Amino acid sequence: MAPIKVTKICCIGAGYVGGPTCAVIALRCPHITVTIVDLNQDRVDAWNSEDFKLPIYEPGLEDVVRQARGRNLFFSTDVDKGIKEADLIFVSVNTPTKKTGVGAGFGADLHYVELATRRIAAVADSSKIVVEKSTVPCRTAESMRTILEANSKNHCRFDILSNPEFLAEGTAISDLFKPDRVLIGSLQTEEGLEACRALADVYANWVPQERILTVGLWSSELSKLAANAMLAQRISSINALSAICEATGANIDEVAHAVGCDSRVGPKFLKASVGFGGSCFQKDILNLVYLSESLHLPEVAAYWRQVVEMNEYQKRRFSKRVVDTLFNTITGKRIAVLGFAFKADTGDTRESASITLIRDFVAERANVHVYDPKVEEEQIWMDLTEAMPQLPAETIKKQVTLCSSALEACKDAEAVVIATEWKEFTLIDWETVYANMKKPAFVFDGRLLVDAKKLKEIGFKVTVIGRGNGL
């Protein structure tokens, strides 16, 4: 069969995978035709900006957008068209956890992929590659193809790839300009085959050939979820080590240090933390769960269970140390949160520790006062009232302040919590922080970012995850 050539991209989903991914392919493949579609209209108006005031904080990606947008790099509201007119479409819509129904609180919610891939179906009217860019469960694709046979016009064929992302926020054009692989899925047909050639392609404009591996279609489903549950388990690890650090005195810094000598183990993620968050590490985890449950693999289930619960624990326990410290009591007393994104150069909330610690700190009737230079105050809003929704809205902001700058938090405060490890945070003036705090003046830092001595010797008493008191 003639060798498929991609001349136009569509991507259904302007979100945190599909802006950053197609912006980069349309930057690196100007030959290419790349339109990102989403029923938002306010996102896509943000995408199409002319401040250039993208929906996304990502470092590089206003860059790119600037360089390619109205070249070969469109953002639409109209879906049909983008169908339409494309070679090979992205399918990279929301796959959130189920609240309700079976699999609740585990499984993906596959309700946006599905209404996409019967989108596609009923409006495609020549031959597409439809690629899976979401995150999604195993054998989702033949799901996906299943609908697409059942409702194409009788002269379309669709073949299915799977291409799912391995970015990190805070470093996704990096990551998307020198990735570690780009994995392709396929079904192991000449037709599949085929497909996955044309988006290998692709890549292939900007990426060695080396890195661009091409498996089987379910292999390359499950290996997006093995990556985010191995990756998650050693930040579980690292984390139950650190509560073993602070009850025997040894330090996190310098057992994650030995440990990651090993270049059986290696450095990465081996720093302890208040606790991991964001869209995929808890999402794929409880998603590998649910699957091995579904596969009657009960052990195996636990297993993977276990590293969020580990995940969970470290959270409340680094709460609990901040009321302990302060006397086994924070009523009344002023807080401040410095961070609320989930990780530093993000402006993404999901899942982040900083959200758990102020619902524990509101529930001990502490006033919380917050700053995080990226996250819109409308997000912070919306992510406590979820997070406390036997609460009034009303009530949250009684107890909890957003403030414009650091110095502005802690001032009056008896306790400063550090939660995102934003570089800010490492050039606060501390002096001035500790003449206009409260004494005595506490420091906690989650995230290993301060210097804890020299916050001492300023006359902070400081607590830092994984190292006891006073040592």
Given for the second form:
Amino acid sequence: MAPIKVTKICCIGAGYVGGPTCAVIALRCPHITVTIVDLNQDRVDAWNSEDFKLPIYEPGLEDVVRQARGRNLFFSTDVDKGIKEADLIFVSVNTPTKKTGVGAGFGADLHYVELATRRIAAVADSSKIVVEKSTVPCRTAESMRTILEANSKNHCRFDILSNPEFLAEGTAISDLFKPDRVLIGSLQTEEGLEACRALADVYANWVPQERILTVGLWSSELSKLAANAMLAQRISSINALSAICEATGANIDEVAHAVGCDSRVGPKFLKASVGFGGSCFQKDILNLVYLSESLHLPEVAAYWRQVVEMNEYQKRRFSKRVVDTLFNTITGKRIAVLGFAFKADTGDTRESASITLIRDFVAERANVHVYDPKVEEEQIWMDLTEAMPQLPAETIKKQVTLCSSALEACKDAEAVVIATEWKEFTLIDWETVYANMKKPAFVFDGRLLVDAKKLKEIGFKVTVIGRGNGL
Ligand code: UDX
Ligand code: ADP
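Same protein, the form predicted together with adenosine-5'-diphosphate (ADP) this time rather than the form predicted on its own?
Below is the entire complex, every chain and molecule, led by the chain shown above.
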């Protein structure tokens, strides 16, 4: 068969994955026209905004978009035109955990993927390579192929590839510029392998050949779930050990360092925390649990489920420690929560530990003062009302105040809780914070961020994840 050369790419979905990924492809491949389409007009308008007020905050992203937008990178709501013109289409739509029906709370809600796939089948009038980019359960590519083949017109051919994205938010652009690996899964047929080669050629414009891994379709789909499950498992393992440290007086940072020095274990992803968040870890593990159960592998399902349960336990344990330390009641007390994003350098709040902590503090009838450097106020209100459906929005607004600086949030507070590891929080003037707080003044460090010894010298009562109260 004739070799395929990709010159026009369409990406369906202008979110945290599709946006940065395809912007970097456009930057690195000036000979390829990249159009990112999305049904959400506001999102597309923000991507196209004159002052580059992009819909997502990601260090380095604005610079990439400034260089490529209007040259060979375009954002549009015209999904059909994008599909028609492209030779390769990334499907990068959202795949949240199902809220109702079979597999509710575990399985992925694939209806956005299905709608996008049906749209491709309905409007394509030439052959396409269709690439699943969203994280999906194993064998989704098979369903996409069935839908496309059953609905194709004019003898259009559709070759399906799986090309999961491994970028982490906050470091997305550097991850995309220098990926550890690019993974492409295809059917091992002549056509499948040719499609795989065509996509590999796109990445070869900036990724060294040896980092482009080509595998079977199912291995690729499972590898994405496996990678996220194993990363999350490391965090839950270290968080489980943090509970032992708190009870025994050991120090989790010292333990993590000693363990991570073993080259077989390695030092990364061993930072104890108030719990992992983000759109991927919990969702992907629950996907794996659901998959294991549907394959009649209950022991495998229970094994992975425990990683998520440990994470829930860690969040619960932390908020309980706050209440216990504040003399068993926080009713009417002012608590400052620093950080609302699920990690530093992003405005994303999906599954953020902060949401759980604030929900727990509100349940104890505390007055919570929240500050985050990047998250929009509207987003915070949306997350909190969703997390506390039993409370009217006015009640939540009476108990929660949004602040425009860390100092403002901490003023007159009885306790400061650090929930996100923003660099800005390492630069706080703690002497001033102390002077403005009620006494005794407490600090709870859920991110191992502050110099506990220094804070104690100032006069704070300090509690740190993974350390006993003697610190
Ligand atoms: C993750 C994967 O890293 C990425 O490869 C995949 O494509 C998507 O999911 P992301 O969720 O964006 O990326 O961020 P990540 O850096 O993995 O952090 C996830 C959560 O774990 C955050 O809440 C972070 O604060 C927490 N974390 C991370 C820890 O608590 N300790 C650590 O040592 C590392
Ligand atoms: P992710 O973090 O996986 O990128 P997001 O929720 O940030 O997920 O982005 C997914 C995007 O996909 C959203 O902006 C949503 O509007 C868009 N989307 C979902 N379904 C379709 C569709 N059928 N056609 C075009 N865009 C879609």
